[in-house]
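The data below hold one chain only, encoded as structure tokens and taken in the form predicted alone.
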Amino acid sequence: MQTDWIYGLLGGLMIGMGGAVFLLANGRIMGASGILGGLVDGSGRNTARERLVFLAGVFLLPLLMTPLFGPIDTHAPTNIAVLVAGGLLVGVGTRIANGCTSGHGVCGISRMNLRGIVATVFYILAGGLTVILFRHILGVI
């Protein structure tokens, strides 16, 4: 039987719930790109403290989800010049759209932000477009 569908629910209720929790605690919302640019850019400087603690996290958690559901096979291309330009233009879109999946995905649909809805409309039919080249036309992934 596939399961792989339960590690997209589990991360998804996880994603939705460290936003709800971000939101309550800070009263602001939880956009992983907005929090690692203004530590980048040096724009959220006052608040380095909760930025460097939300990022740990993102990067402690799956190691220490990795002894209860054990290693989880991503799928991610191993390519080094895909994976570099892949996350060079996921940091550009991110800047140009003012936000990315986290921000305007999870926490935009969910306050039935129109701006949310929109970004996240662009971003999935961009994803969509991206694969159609880049594995089906290419066959560079």
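Bear in mind that the values here come from a model prediction, so they are computed numbers and not experimental data. Positions refer to the first chain, counted from 1. Think of the rigid core as the biggest set of C-alphas that the two forms share within 1.5 Å after superposition. First, how it differs from the form predicted together with its partner chain.
Once both forms are overlaid on the rigid core, the distance between the two CA positions of Met112 between these two forms is under 2 angstroms. Core-superposed comparison between these two forms: the Cα of Gly128 travels less than 2 Å.
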Contents of the next structure:
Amino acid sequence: MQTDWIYGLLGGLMIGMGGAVFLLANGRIMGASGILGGLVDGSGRNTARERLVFLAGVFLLPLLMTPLFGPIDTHAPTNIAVLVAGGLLVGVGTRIANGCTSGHGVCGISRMNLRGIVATVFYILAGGLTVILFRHILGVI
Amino acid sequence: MQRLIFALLAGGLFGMGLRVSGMTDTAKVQGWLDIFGNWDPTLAFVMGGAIIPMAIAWRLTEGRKPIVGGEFPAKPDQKLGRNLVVGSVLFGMGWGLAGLCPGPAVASLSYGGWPHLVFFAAMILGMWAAPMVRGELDRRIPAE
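Alternate state requested, the form predicted together with its partner chain (shown: the form predicted alone):
Let's see the whole complex now, leading with the same chain.
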């Protein structure tokens, strides 16, 4: 527990370096929802290979780390309704807002982009209220 | 080809960072959002750590061009429309419910077990339906 923030900072630096490589080398903004969503709705057809290769990296590195560092308990909810509702809301919401924690959060805030800052305030507030409602009042999660 | 190698490197760093930072652990994400419970500040360190190299990178874009050619993304307009707010609120609700967002959802696919697969499938469905939901929003509520 006391060392969690060190891993957080270390992992955060890796995430930021990934974003820096994607920006400085390819001229692209590293937003997970945009890269994935553009493949799903077809709007990113022209850059499909770049998107697929990026996502392959996101998937493969953690996969390769599992035999070296052991599995991670992700404490994921096992209530199917919660998982489906959560996934649908994240999918629809990030595409309507045109960004998520990586695009609006990491890439937007580091550029002092007002849209990124406002989006981050709203999704953290909405997430906080949701946890209060569903954990402390309804006891579902 | 160069573009694809850099994309793989960027994605690999992103995925590794998500795993190392603990952001694929839904308990840490919900712990950050749960200010009335056992509050977990890890996410702030992750965000802070990620913003440092990214802020340097934005500085380095000034007066330069991307390594593989083309142009850097133009400064987006600063309009705070309905879609930004409505979309972010919907996203935040899902994020709070399940403790996952799009990046960690991809990074944890190989080790999160069936709950992560269910979440991922629903998220893809949501992304697929988003243009229709956006069209419906446009019809019912004026954008400005």
